[in-house]
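Take a look at this single chain, the form predicted on its own, given in C-alpha cells.
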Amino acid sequence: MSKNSPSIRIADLGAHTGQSVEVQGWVTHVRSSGKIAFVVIRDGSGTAQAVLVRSEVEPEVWERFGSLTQETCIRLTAVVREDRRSPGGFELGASDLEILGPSPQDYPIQPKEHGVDFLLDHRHLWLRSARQRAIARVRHEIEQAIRDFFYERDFTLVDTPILTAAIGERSGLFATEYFDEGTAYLAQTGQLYGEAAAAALGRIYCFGPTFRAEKSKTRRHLSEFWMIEPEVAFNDSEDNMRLQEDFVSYIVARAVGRRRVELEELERDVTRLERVKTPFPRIDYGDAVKTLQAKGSNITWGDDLGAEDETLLVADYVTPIFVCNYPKEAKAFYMKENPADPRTVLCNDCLAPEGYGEIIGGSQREDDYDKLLARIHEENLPVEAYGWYLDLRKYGTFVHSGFGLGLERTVAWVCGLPHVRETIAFPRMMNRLRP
C-alpha cells in the first residue's frame, strides 16, 4: 500500500478531489465485467464506490478483488473523483487494495427477506444495514438535541441511581438482593431523586436507562429503555405542559432539519413531522372518555387509556395532544391532587399522532406532606423506604412539576417505525436477553 496517501473518512472525500487517498471500510457490494470491477464500501461515515481497471492495477490487486465477499474489511488506495452518479457524489479510482479482515461467504444476513427473530438473533450484524444505520443516526441526533435543549435553558444534568429501594411506578420490578441492605430494585424512574435535586438546583434533568419487568409483547414496550426526566421547582401543571410541547417540537425540528437524508432512507413522510408546532391541544380526561365512547370504545370513567384508545383519540390530530387530569386511582402516588376535582390529579400524558401513543407522562407533584403520606399508605408502600422523599415536603416544601419522555417511543415516532425494538442497538424484551 502507498505510504504517501492520507487515510480519510468517506464523509471527507469532497475535500480531497483529485488527490490520492487511503480509505478503509467494509464491502457491501462487488461486481465485475472482467475488465472493470466495482467495489462499494462503507466506513461508518458514508458509502463510496471504487473502480478498479484490470489493465491499470497489479495482477495481485486484481486477484485480491476476486476474493472479496460481503463485509470483508479492506483498505483502498485511490484517487478521488467527483461523480454525481456515485453514492455520496464521489468515486474512487483505485490503484491498490488490501484485505484487512476477510469475511466468509456464509455471512448470515443476505440481501433478501429475513424473519424478525432471525434478525434479532443476529442483531450484532443487523446493525450494519443501511436502515439500522439511519435509525441509529436519528437516535443520536435526538439525544444530542435533548442535551442541547436543556443546556440552552440552564438545566443541570443529574445522574440518578439505577439501584434503589424506593419504587416510583406500579409496573413490574426487577429485584436483586443488595448485600446486607435487603432487596434493591432496578430503577423504573429517576424522578424521585430528581425532585430532591430540583430543591437544590431549581431546574434539573436526568437521562439514563430505566427498567420495567412487564410481561408485555406490544410494539411499544421494552424491558430496558432510556428516559429523559426534567424536574422544575415552582412549575405548576400548566408550566409543565408548556415545557413539554417546547421540548418535543424542538427535538422533532432538529431531527427533520439535520437528519433528512436518514429519514428519507427510512421512507419517513417528513411533512407529517413538519406539522408538529406548539401549542399542542389539551383534552381533559373526562372529555377524552366521552370522545372515545362516541367512537365506539368500551372505556369508562376511571380507566386508564389503552393503546387502542390512544390511537382513536389522536386520529383527528396532526400534532401531539395532551390528555390532562386523570383519575387518582389510575396514576402514581406522587401526583398532586386536583383542587378542582379531588377525584383526579394534576397530570398529563402527551400522545404522539399516527398511533404512536404516549411518549410523555408528566405531573405536578404532591407537595403536601400529609396527603403524600396518605397516598403512600393507600398504595401499601413501605413508608420507611420513602422517609427521605417525605423529607422534601417536611423541609421547605415547594410547588414543582416534571415529566418523563421515553426515548425509544419518540425515536420510533420520528422515524416512522412499526416497533420500538429497532430504536436501540440491543433491545431487551421479555423474551430476549442476547446478543
The other form holds:
Number of protein chains: 2
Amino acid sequence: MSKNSPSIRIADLGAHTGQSVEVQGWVTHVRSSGKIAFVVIRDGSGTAQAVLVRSEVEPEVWERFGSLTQETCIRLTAVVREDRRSPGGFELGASDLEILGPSPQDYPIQPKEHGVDFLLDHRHLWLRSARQRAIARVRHEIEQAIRDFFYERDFTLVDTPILTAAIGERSGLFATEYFDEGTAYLAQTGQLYGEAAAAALGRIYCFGPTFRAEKSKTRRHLSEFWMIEPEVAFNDSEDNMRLQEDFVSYIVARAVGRRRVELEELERDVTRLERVKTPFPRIDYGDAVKTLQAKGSNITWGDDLGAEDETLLVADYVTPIFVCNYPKEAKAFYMKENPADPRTVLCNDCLAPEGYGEIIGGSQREDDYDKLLARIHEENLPVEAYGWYLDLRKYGTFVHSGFGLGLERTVAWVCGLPHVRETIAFPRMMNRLRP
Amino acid sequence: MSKNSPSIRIADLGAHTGQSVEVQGWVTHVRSSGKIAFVVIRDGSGTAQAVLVRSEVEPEVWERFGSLTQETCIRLTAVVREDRRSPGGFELGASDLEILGPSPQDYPIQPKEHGVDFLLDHRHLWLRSARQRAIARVRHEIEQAIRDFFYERDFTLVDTPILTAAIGERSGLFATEYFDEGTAYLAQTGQLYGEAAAAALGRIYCFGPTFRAEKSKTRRHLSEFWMIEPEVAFNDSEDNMRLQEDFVSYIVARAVGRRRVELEELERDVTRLERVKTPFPRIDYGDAVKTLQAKGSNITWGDDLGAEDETLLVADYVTPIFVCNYPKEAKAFYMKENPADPRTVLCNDCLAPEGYGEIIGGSQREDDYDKLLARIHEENLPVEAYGWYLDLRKYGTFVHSGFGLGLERTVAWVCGLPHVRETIAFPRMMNRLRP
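So the form predicted on its own is up there; where is the form predicted together with a further copy of the same chain?
Every chain and every other molecule in the complex is listed next, the one we just looked at coming first.
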C-alpha cells in the first residue's frame, strides 16, 4: 500500500494532476478487455474513471479487479491525469486497488427500469443513483439560497414550534399525546407564531417541516414537507408580492447559476428557467375566473382555483404569475378584508409555469381586532386557543404580510420533475412511512 | 401628513442624516418635561429616540403624544440627526406623529420583575423585550453560521424525516397514527437516514427539529429542540473530532464577530468566548473517570457522565473538551467497537466550559454487518425495522462518522443563559405547549 499518497475527494482531483493519490468510493461500472480494465468510482463528491493495465499492476491487484461488483467500496491508489474526454476531466492511472466493503451480486437496483414503488422501498439505496444525487444537490442549493436571501436582507430566522395547541388550518392534523397538557398537533404552518415574532423583530422567516394528514394522492402532495414562511411588519399586500417575486427569481437564478451540471444531468431545459424575471404578472381573481371560463373551465366566482385551473391559467406565461384577492370564503380566516371589495381578501397565490401551479400562498393579515374575532367565530374556531393571536391586534396592531413557499413543489419545478416524491430524501405519503 | 418622506427602518437611519423620513414602530418609553417630549420607538431593526418640541409641532400632534402607551404602534415623521449620545447614534427630530395601533394600559409585561411562568404564558409578547430580541438575533446568527460552515465545505443538506417507523433511540417517543401504516414516531435523530445519504453524497448534514417525550425538568432539556447532524463517508473518529472542533470554534467566532452588540445587551463576558480555540483537549473516558473520582464524584467505570460530572470535569478548561471512547453499555447500539479496547466504542462527547456540559455527541459508526446485527439483538431492537440500515453494511460498507450538536444548548452557552427555555421562540417543555 502506498501510504504516502494523500486521500483525495474526486471533486478535488484537479489540484493533484500528475500526483499519486488515494481515492475511496463505490464502484458504479466495470469493464475489461482482458489487458486493460476500467472502473468508474463514485465518492459522493463526483465520479471518475480509473484505468488498470494488467501488465503494470501486481497480479493480486488484477485479481481483485475481477471480483468487483456494483457498489463495492474500494480504495484506489492512482496517478491523476488530465483527460478531456473523461467525465470530470481527469482519469486515474491505478497502481493499487483495495476492497474495503464487498457488495453481493444481488444489489437491488440494477441498470434497468424499476417500478417507482420498488425504488421507493429501496430509497436508502436509490439515493445513490446519478439522478437522485443531482436532485439532492439542487435542493440543497435552493435551501442555501433561501437562507442567504433572507440573511442578506436582515430577516431574523425564527424557528416556530412543530408541537402546537392552536393551529392555523384545521383539517388533516396529526395528533399526539403531550404529557398532561392534552393533545398536541403537528404544525401545518408557523405563520401565526411568525406574526408574533414580526412585532418583535420586524422581518422574520421560519423554515421547517410542516404536516398534512390528508388522504390525497397527487403528484403535488406529501404528508411531510418543508415550508418557508416570511412575515414582515409594515408590508402591505403589494410589498408582499414584490418580496415574493424577488425571492422566487433569486432562487431560480441561483440554482441555474451554480447547479447547471446537475440540471443538465436531469435534462432540464434551463432556458425555461432563465426566462423567470421580475415583475411577475398580477391577475385579479375576478379576471382569472373570466379567462378560465373563456377557456372552458367550470369555475364560478367564489371557488378556489383547482390544479387544472392553475395549469390552464399559467399556460399563457413563461414566468410565474400572481392571482390576487380571492373571495373570502375560499381562503383562511386570518387574511385581511379588501377595503375596495369586502367580498374579497388581500391575498395572492403564486403559480409556477409549465403546469407546476401553486408554489406560494400569501396575504396581508387581518389587523383589525373586531374583524378578526368575527372571522374566528364565523369559522367556528376555538376562540380561547387564539387569545394570544388576538393579543397581537390588541397591543399595537400593525399592518403586516407574509407568505408560504412550498419547498418540494419549488424543487420539482426547478428540476423539471413530474412528481414531488423525488424532491426529498425520504418522502412521506399516505402509503409510505418507510424506510 | 408628509407623504413625501420615505419610510425607513431604524437600522438604515445612517444613510438619511439630515433628511425627513417616516419611521414606523412600537413605543417602548415616553417622558415629557411639558415642553419637550421624548419617545423611544422600536421597529424590529433597532430602537431610536424621537424628540418633540411642543412649540414646534401642531397642537393635535402634541395631544396624540399624550395618549401614547407602551406598545402603541406609531408612525413618526422626523428629521434624522446624528447624536453620539443616543442609542444607535441618531436622534429623530419629530414633526408629526400618527397612531396606527393603540395599546391599552393593561399591557401585561411592565418594566418590573415578572415570574418566568408568567413571562412564558405571554411569550408572544415577551419576545418584544430587548433581551429576547438579542437572544433571537444570536440564535439566528449561529444558525446561519452552521449553514455557511457546511455549504463552504461542500456538504449536502439532507432533510431527514420527522415521521418515522424505525428509530435510533427508543425511550421517550411521541407517537401518532399514520393513515393505514400503523404508528409513526417523531424523530429523535436523523442520523440513520444521514448514514444512507452519506453513501450517496459523501458529506451530508441534516438540521431540523427533534423530539423527546421525556419527563425531565432540567435547565438543559426541551421536548422539541433543533439538532445539527453531519455524517461523513471515510471519516474515522479522529477526523470526526477535528470536524467538531473546527465547527464549534467557527460558530463561536462568528457570533462574537457579528453579534457583539447583542452579546453586550446580554452582558455576556465575550472574552470567555474568545478563548475558544482549536485544538480542544481529548480526554479518554477512563482518565475522565479517574479525574472525577479524585474530585469526589461517585462515578464508576461503565457509567455515563452525569451533568454534575461534566461540570466538574470541564471546570479545569477554558475551551470545550472531548471525552472519548465510552463503555459500550453507556452508548447507543450503532457506535463502532473500539479495536484497541472492545469494552468501549469509538465515540466522543464534546463538553462546553462554564458549566454548560454536553453540546455534542459523536461517534464512528459500526460498519461491520455481523457486529451491528449482534448489537441490535442485544438491545432487543426490532430487526425488521432496521433492515434498510443493515443494507448500508451489506452493499459496500464504509468507514463513516458523524455527530449531533444541540442548537439550544449551544445558544445558551454562547449567550451565557442559565436555561435553554429562552433560546427558542416558543419553548416546548413537559408542562408547556402554549402559546
